[in-house]
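Here you get one chain, nothing else, as structure tokens; it is the form predicted on its own.
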Amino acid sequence: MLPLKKAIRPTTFIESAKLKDYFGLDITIATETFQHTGSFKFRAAYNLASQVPNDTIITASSGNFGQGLAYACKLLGKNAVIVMPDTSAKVKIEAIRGYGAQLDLIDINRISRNERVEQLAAEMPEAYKASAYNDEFVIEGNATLGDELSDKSFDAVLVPVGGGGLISGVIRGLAQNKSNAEVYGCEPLLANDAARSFQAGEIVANEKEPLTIADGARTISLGNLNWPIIQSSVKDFIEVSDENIANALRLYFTLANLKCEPTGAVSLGAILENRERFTGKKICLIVSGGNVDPLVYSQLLG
């Protein structure tokens, strides 16, 4: 078995001069598009499934953990139950499938993600069940990300938001090789749970899972593990509407030559919506994934 390092694959940085020209702004791209399976997400799930006694995990997913998991358990010769919305990404429903899991499609207008792992969870007593992002194993694989980002002296990291297992992860990297970046949270509008929570100051959940074309930020809720670590270390939040999420998807496309996922464009959505707050700052941009099925990929380009 690898130690967690030597399994993943270092992020990919990226320095754009059409990007850093068209904004006016000293912009680097971190993205994990080039990660095991295609997104941030195998660092958590290598982290926990190398970590966990049991032999069967179950696990809520709108893919890319799930796709993780499932690789990750077929390097370690473990089962993965993977729990997703059957409206998720045909090419995250297929990467799954292809690395062996076992797939549980549901309708979530019948039945929610936690509900059904619940019920498969007293099915299977012997099973770990596994939350995408509040886990410890799962914010510990993903510092191994604010751990390559401090060393490039940033002064602002722009990061996805959905449960908020991504953004805790960095903030404990960075924290603990001592960086002095700001870390921004950037949420789909439509999926504003974290923004509010950070403007409540308790956490906030979202009725339903809010149909933002981001599907990896579609929770329900940040998780009580990441939740203070985002309210303490956080220097804001900026909601990022779905309009400007597509225009920065299609500005990496055309600027950057680098395709990813909606959610993954969120953070250079955050820049279209304020970029004034940046100006003179060193910026990292996180791109967490870039799992999309074609033709939504060919849709969004326009």
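One more: the block was the form predicted on its own; return the form predicted in complex with a further copy of the same chain.
Below: the lone chain, stripped of partners and molecules.
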């Protein structure tokens, strides 16, 4: 079994003169689009799947965590059970199936994903129920990205935020290497529960799954394991309009030759919202993943 640091691909650093000149900022991209399964989620998934003793792992994520977990389990000889709505995009279903996971397709008008996970867990008491973002193994896995950033002398690291697993891991990784980089949470305005939580001093949830184009950030609330890390260590949150998420995705395409998914573009979107704040700083933009449907991407390119 490969240890975590050998199993993951190091993040890909990109410096684009065009992007730097466009903003007049010292920008380095740290992109996880070339991580195994196309997003940072593989870090968490592999760590979790390799650390828990269980041979079967159940999750309700049909997105990047599902793919990461399916592939991690394939590498580790374990069984991944992925609960997905039967209306999920065919490409997602095929990606998960391609990694050899067991698909559990449900009619969400009859049963919720979490209810189905509970059903399956009752049927398979030996299985581990994995959260995509609220799990100590997830934070620890994502901390490897913070490790990789820590020797680059960044003044500020901008991180897309959904359930908070990535930013918590990045904070932990930076801290354990004694980095002084400020960490900013970048969140879709339409899914701004983390920003509101940060202001309120307690976890505030969205009323329902928010309809931002950044589908990786459509979480109801921050995970309670991530919250104390975020509350104590995030410098600030920046809320990003869907329009600026789309603008950022296009700028990556034209100025940096980088294909990313909308959620991955949220950190550059934060620069579009508040460029002045980062003048004179050495900043790192984390691009969390690249998996996006070709049709959606074409429409966003416009």
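Since we're looking at a predicted model, the values are computed, not measured. Throughout, rigid core stands for the largest set of C-alpha atoms superposing within 1.5 Å between the two forms. Positions refer to the first chain, counted from 1.
Visitor: Is the C-alpha displacement of residue 106 equal to or greater than 2 Å between these two forms once the rigid core has been superposed?
Guide: It does, since the residue 106 C-alpha is displaced 2 Å or more between these two forms after the core fit.
Visitor: Is it true that residue 136 shifts between these two forms by 2 Å or more at the Cα, once the core is aligned?
Guide: Comparing the forms between these two forms, which are aligned on their rigid core, residue 136 does not shift its C-alpha by 2 Å or more.
Visitor: Tell me whether residue 116 is among the residues that move between these two forms (Cα shift of 2 angstroms or more, core superposed).
Guide: Yes, the C-alpha position differs by at least 2 Å between these two forms.
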